[in-house]
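One chain is shown next in structure tokens, namely the form predicted on its own.
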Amino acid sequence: MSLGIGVIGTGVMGSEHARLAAREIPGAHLAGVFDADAGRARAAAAGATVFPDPRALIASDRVGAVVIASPDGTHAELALACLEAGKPALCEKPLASTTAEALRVVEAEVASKRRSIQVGYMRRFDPGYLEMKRIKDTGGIGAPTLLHNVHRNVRAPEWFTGPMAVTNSFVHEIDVSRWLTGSEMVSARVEAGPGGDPLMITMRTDRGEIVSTEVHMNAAYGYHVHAEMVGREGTVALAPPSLVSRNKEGAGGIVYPDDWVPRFADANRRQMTEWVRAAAAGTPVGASAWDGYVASAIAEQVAAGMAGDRPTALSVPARPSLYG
């Protein structure tokens, strides 16, 4: 039986889910979308219903799973609303717009006593990144040390403002780092260029081992996402992510996109696909609502220690054993 997806906030990221959705993920369909802009919401919609506001999608009985895509500042409420209907949901990060709103959604997904819902760190269902871990937990270069991440943006949306860096970029590496290294971080230190860009942010795990990320809002050149894991016995990097290289103007190598989606196209696609499956067969995959939730608090725990000169101690509460 297919499953009928509903899609909350069809901008850049929901209308690609949809697209997915009504063209490519097996068992799936598009049951419908939602968005503020009626006729934005139309275009998305591509023929399927177009609800007049969220919480009708959600109760549809011709949606059996939820994306939700909307602005930030909604997710915690569109994601409560989700398990109260008991409806998986997949969440765009973040999870919420601050810690204390992405706690509420992990309470009230403990007290259902079943994970329902997941949030978007697409990089976990990158192949790239899938074959480091994969080569990092079979012990393909010794215990790590080290994991150098990189993530540079052509410049900053004129939306972003002071710690967004962090908050709204930088948790994918938090995410990312979590998983690839299966630690927890308990420390961070922030130094900041000129001007505040680029940042660089140093992490100390439980384990001892160093994570540092260089966030450039304004690289320029193009959207750049690396990542080097240095082991004991070896190191193992993210290859150049292109199925192509170019040669014009007495110049050649590969071509770096204006922005993120072409580079996790397939990450997306891998993503959704997955969580159809999970969401059909009852069993969880990818980032949870605890790691939504992590990733947030250890967001907002560095932005806030950017003014000190010294490291910030990270903490969060024990995790509950419904996402042990």
The other form holds:
Number of protein chains: 4
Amino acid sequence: MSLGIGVIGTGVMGSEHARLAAREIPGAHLAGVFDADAGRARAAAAGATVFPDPRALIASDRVGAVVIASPDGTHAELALACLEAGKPALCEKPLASTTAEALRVVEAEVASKRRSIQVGYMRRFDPGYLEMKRIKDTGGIGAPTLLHNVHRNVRAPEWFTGPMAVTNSFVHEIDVSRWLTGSEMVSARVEAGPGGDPLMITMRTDRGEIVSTEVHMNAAYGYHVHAEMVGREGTVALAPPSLVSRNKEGAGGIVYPDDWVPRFADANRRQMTEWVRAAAAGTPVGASAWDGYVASAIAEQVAAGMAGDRPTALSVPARPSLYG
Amino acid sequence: MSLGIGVIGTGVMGSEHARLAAREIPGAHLAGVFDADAGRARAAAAGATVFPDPRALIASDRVGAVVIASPDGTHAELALACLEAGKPALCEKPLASTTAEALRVVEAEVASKRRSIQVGYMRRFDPGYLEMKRIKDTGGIGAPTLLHNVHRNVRAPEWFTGPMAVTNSFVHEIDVSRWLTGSEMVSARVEAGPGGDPLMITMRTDRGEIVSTEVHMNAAYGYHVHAEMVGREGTVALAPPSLVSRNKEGAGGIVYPDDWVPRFADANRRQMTEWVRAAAAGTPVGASAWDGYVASAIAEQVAAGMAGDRPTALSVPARPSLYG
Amino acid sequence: MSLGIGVIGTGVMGSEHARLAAREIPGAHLAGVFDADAGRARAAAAGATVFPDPRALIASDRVGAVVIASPDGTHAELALACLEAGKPALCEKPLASTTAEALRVVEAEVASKRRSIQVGYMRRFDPGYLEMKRIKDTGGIGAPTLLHNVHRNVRAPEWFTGPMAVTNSFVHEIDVSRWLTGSEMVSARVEAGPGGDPLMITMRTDRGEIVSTEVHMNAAYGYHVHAEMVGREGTVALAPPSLVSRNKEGAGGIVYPDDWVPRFADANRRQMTEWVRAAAAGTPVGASAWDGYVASAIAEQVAAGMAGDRPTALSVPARPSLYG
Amino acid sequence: MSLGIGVIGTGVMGSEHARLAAREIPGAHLAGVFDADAGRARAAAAGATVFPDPRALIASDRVGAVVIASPDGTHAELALACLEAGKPALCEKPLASTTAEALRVVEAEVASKRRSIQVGYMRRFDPGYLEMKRIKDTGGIGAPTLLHNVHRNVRAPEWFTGPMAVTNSFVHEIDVSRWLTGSEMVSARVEAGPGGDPLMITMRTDRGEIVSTEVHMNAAYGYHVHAEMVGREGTVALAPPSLVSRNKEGAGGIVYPDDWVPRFADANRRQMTEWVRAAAAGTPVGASAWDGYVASAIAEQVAAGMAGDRPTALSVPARPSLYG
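What I would like now is the form predicted in complex with a further copy of the same chain, since the data block earlier showed the form predicted on its own; can you produce it?
Below, the chain from earlier opens the complete complex, with every other chain and molecule after it.
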């Protein structure tokens, strides 16, 4: 009755997925892993099977559901293979390396007539974001008018070029903003700060709400994600990201992590827990393939239009009925 | 390989334990429940077996580990039965309704030569308290000198008499203070406020540290537990107990729960997760029977001496070697 | 040696200025007031002279310096009269009801060859803003890249039309942003939320910094002004605007005022204190007539361009050398 | 009409008083100073008269009111001299170096039939403490039951002996606790931490309220004063002592000062402003000679009893009717 999980790709995120599957998820166990680097695969497997190639993992009878955490360029192909094999998949973002490919995955899932792919936008499972959404959904701030997101990385990798701040980092804000507001984004404007960093990206939704986002790739002081939503009757914001408050060496307050791993550790655990439950119940509850496609499509359009003077009109095809 | 958990007593805490066992705990499932009220038992069982009496539950082959959440007066007897049956038990606090009885459980466990009883002092699994302890243990505040605890209940039940604030509420602070400091409490003084509520209880440890605790049984505004530890180089305190911050109707800040259930929901889940892991690995990691006995013994001594002018000397027998 | 202050206009702000002059300002006293409503004037005078017209007040030997707090349409004319009389003036914002008029005041002051007009942008004297500026100026956050301002009014007066959110409220953010960054604003874009409220206004400075501002005219929950500045090495933000923190009725946190009066009471006192000192020393230290003109000019340009798709280029004449 | 202020003693506090009198106080000016160290006196005078001895200062026609900030041992004698000369005095704490001497000052003031001495317990003028008191006095927390004070110095001077933590530091908490609660302290117990620092001092008031205070002489991380008052309906606490919040080098929060000077700078200014007003109006509004005597008497009794096992009963003579 326990669900066997196979993990493809055992880098930073994949290893964490493997660890979660092996130790933290009710009703599931780690059935096996694959990685192009066999040593890394063995380390992450911690005794579970190491498959010789991803197809074998997907095909295995012992694997009931698949986590795709391999390099971005392989996501679409592996997602399609999971669809073909009829196995639920949790695919790390992005769903595909191009929007066109992502759309192919959506079309294949639509053709399969059931949702079985979830995209790893884990913030939808972060307790703080969930509480923001609950409060907004139950009328706690009145009708929403504005959402301000803050995304601060410590420093950008060297290979980071301008548009990657949009397609790689801001894409998280696109997904969480669509999910928090329940609205679709219809236009975007980008302002770039000194040397191209930070970006201030202002989107409008189909309900007229404003979604503004600061994206700092080199904030230096720490990894810090924040959001505040304003409504007609009040506001709700994430609490400071710390379990404790300290006083030391002349200063009082909190400590930031260097990256997203500790910040979203609990969100990742909850994401997999709910995904495993949904694998039994039938329908994924997190970001769907459609959500993954839309986030990538919007990010691509924002990046393409970011140099222009005018707002970029954002357009996505009509939502297939499979996605409600 | 999944551990079958039997839950005895399905009141507020027992039902939550049953729900956790059924849905939230990796490597475990709910094997069955017992409650004197059969309807309540059936509701909590949610399809699992309802046992006709607690002995049958403990004896069942399908039950690999037992949660004792029945009325306080039955704890010791059921813990002894679990010891006899050789099954790990997670016993809600208190371990027994008298110190003498609690000592009998300790003695029986010592005679069994292995630890198999854990007492449900769930704060030891609260992420905030864990982070406080981690920071202190890694030298983050220097040598501890003072711990100030704040315990605020919304209102006392009608049947609450004076000493129950000590034996029922403050007992949690005794356990968490022993665990946080790693020290033993050696004396206590009690000041009672207007009408006997609040209490300010000041203990000293065998290292000379001061542990002061405010116990408010009728704080009215919400259920609120707080702690700050001061060391020679700094301090660490629990962060405000909220995932979000709100602005509404002229006010900005957080919302308190009415009772401990939401405050310690995650601690309860983590407690059971670790307990299940320990059932496989051999040794419970939370509060031991010894810790349960000591907390009750100290509470009893504090309550007995609370009317006096002088500090109460706190004494417990030598710690059996089983408890390290 | 005490400076006699005359106050023209004794509405909400003028009465407060009169009270400050009479009671709170070292080296100064209230020499007299004028208001079109004689009863209101007498109440604010609290025993000091009530002048029959503003010209008589400005001309009086007992008046060494003038506060202009009369209706906006009279500001420029009265400021010119003070210039002519050679008396320092503290003029409530705006400096004039049109940019053209404001420029005339600047030109007259330039012709006078000394600065004697200060515009009442009191945030420059708010302790929190001053501390932000001090930290930024001493390198505490590295080179600034982004400033995010939050301006929330409880509800807009009925006579408020769209552009007034810019010319009346946002104008404060223009001044404080110029002062905090020490940069000039060169372009602006406006996004309007549902029904035209809130506005998100994104400006760029001549150093490439981004200045974004939320202007909510109907935030409902309270009067709330906030700002965070991000630099290459860190950030600095205003602390929550409260002296205390409360727990009551299920909630914990702070209480907001209904309007700006309590929020900026101390800033107003400090502004007048420094203005009186400067009247002796020679040069006003707050917002100059030039600053007042620029803030109004930018606001006017932002309001004029707010319906367009493209960013509005902001332009002001070259800064006269009098303003350094 | 401006009040001439003479300042006796121009050490840290005296210099600050001289600066305030010269620059910050409406209706007052610095008339002159005295200090045993003439150079120090000249520096603090900044152009005002330097008197050759304190008696000459008190006697001078140009001095309308006197600040006593000389060494503790001279306070009582100078206060008596001011009483004799009929001049209002603001005396730094303590009012006298012994309780007996303090009582002589009280008796002399009672004999004079009017209050003219104020003791410099400046916290009564701190905006945060004032707001706490206002909220409590207007029923905002219901009937008070407990006040918890936190007093943290960075490090104790070398000459600090055990009881000085009581008579020198804790004495501030005695005064502010009496003022906040409006109650008289009737008993006290002291717990000493490792090596005698910190102290936890628990007092009871004549209304049964509990007043507990942490006194840390070597808190290392910063100068930090905090207080929370609990009532039957809620609580009120001082906000974190900072105008801004920062993120830098992995940490977010506030910065503490090294000593009380910046923390209570505004309180000192307000104290002198109100004292000058009261010098005109007739009755000091801050801590009276009686308050100064009581704070010292209680501190002395607490220090004398701190080694004992039993609570120390605190006693003061009946309050003379002059003190209401």
